[in-house]
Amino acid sequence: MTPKFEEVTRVQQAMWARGDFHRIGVSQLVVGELLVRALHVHAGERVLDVAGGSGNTALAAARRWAEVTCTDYVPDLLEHAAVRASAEGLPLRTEVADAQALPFPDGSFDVVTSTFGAMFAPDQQATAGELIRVLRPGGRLGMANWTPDSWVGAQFGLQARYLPPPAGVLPPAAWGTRERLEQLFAGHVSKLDTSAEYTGFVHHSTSSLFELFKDWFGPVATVVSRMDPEQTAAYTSDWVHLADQHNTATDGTCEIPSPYLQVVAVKPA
C-alpha cells in the first residue's frame, strides 16, 4: 500500500469510528443472511468475514455452524459483534484487521465475505488481491456493494461534492459494477456471478432517517462536523431531497430501496 493510500487509510479509519454504525448497519440483517445463503456457506466451513462492521454476515454465516472469523479496522464495532454472538449462544473470533493487508497466510479460509464493507478501502486493487489471497484453491468469494445508481451510491456523490475525495482514490461505489470487478478479479477467479438486488431503509420520515445518519454515521456526521453552519443547512437539505426522490413510501413516514449488487466469486481450484 503506497504512503498516500495509508494516509486516507487512517482518515477513513478514524470517520467510520465516529458515532456508531452498528445503529445503521443492524437493519441491513437480511443482506448478509441472502449473501451466506447463495454461498452455500456449510457447518464447519472456515468462513472470513472482511471488513465486517458489527458482525451482520459473519453472524449469518455463524448460524450455519461455520468456523467465522469477523474482522474490522474498528475495534468499538468488532465489541458490538462479539457481544451479539454472546447473546445467540454462536461461537464468533473477532480480529481488527485491514482489508488491504490481512493478517492471515494464503489459503486460510474456505469461504470470504464483505457486505459494504471492502468496497470503501481506498486501494481497490491491494484489497481485491487480500481477498483472493486469503482464500484457499477453490474457495467462495462473496461481496454485497452498493451500486453507482443506488440511493447510498448517490447520498455518497452528494457527500463528495461537500467534501471531496483524494485524488486518485476511485468512488467506491465502483464495485458495485460488473466491468469494475472483472478487472479487479482479472485472472485471479474461475467464475464470477452477480445478481441485481436491494434493501431497504426505514423509518418514521426522511428528516428523521437524516438525524439518525447525522447521529450515529460515521461519513455524513464527519461532513457535518467540518462545515459552518450555512453549509450544514445546505447539505442537510441537499441530503433530505434526494432522500425524497427515493422514497417510496406514501404514507408520510420513509421507506427507500437501495440497490446493490451481489458478488459470488470461485478461485480456481
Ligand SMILES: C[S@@+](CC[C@H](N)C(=O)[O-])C[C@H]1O[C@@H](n2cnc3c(N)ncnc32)[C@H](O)[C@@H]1O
Contents of the next structure:
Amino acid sequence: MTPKFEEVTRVQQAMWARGDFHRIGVSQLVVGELLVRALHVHAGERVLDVAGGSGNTALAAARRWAEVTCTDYVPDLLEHAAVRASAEGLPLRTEVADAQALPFPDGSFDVVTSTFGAMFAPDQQATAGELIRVLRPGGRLGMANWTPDSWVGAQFGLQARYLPPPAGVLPPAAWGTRERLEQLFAGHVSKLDTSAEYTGFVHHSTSSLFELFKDWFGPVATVVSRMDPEQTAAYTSDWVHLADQHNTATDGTCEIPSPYLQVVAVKPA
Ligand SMILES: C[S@@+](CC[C@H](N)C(=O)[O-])C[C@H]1O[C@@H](n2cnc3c(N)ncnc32)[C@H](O)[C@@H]1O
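Let's compare: the form predicted alone is above, so bring in the form predicted in complex with the named molecule.
Full assembly next; the chain just shown is listed first.
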C-alpha cells in the first residue's frame, strides 16, 4: 500500500511545530559548522539549507559569507533563524518550504545542506530528487543524518512503540546508512562521501534531559500529549532508561554521544 504522504506530512508538520525545537537544536551547532567546512562553502556561493529549523547550519554557511536561504515548514523556527542572523549581523533569507516540493527552479544553488532535517520527510525518494534538482550541475550536497544505531535513532524507535508510524513510511534513520543513500541518489551524484561523526547531548542528568525534550522537542511532546498518565509514566521510564544506557558521564550528570553519518555528494557537472 502506498502511504498517503500528504496526510503524513501534515501530521508531522504539527508535530515539529509543537514545543520549540530551537531549545534542543541550539546545543548542536558543531554539526553545521563541521558540515560547511567539509563542503568548503565559499564566499558568495548560493546555499540552500533544507528543513533548517532555527538556522544552525544556515548560519554556519552565512558565517562563511555565502548567500544563504534557510527553509523549513515551521514558520516559527524560521523566525528564530532570522532573529539569530540579525543578532550576529549576518544576512539570511528565510522561506517556508516542504523539503519534498522545494519552491525553487532547477539548478538554483551551488550548495544544498540539510542537518537532521530532510531525513524526516516521509517521501524519501521525492526528497532526494528535490535536493539534487535545485543544485546546479557540479553543485555539492551536504547532509547530517542520524544512524539507526545512534541514541537519537533508538529514541525514534522507542517513540514508534508508543505512537506507531504510518504503514509504509521508512524510518528516517535509513538516511544514516550508505546503502539507502546509494539507492536514493542512484545515477544522480558523481561522488558520494560519507564519514562517521558524533555529537553530544549534555545535561544535568538523563531525567532533566527528558524534561527538556518533553517540554520543547516536538516528537516527544507529541507522544506525551497523546497518552494517559500510566502510559506517560511507562514512556518516561523507558526514555530515561534508554538515555542511561547511552550515557557516558561518570559524575552523575549526562553526556550522550550520538553518532551520525556526514554526507558530501556532488551532482554531475
Ligand atoms: C531535528 S530538526 C533539525 C533542524 C535543523 N536542520 C538543525 O540542524 O538544527 C528537524 C527539522 O526538520 C523540519 N522538517 C521535518 N520535515 C520537514 C519537511 N518535510 N519539510 C520541511 N521541513 C521539515 C522540522 O520542522 C524541523 O525544523
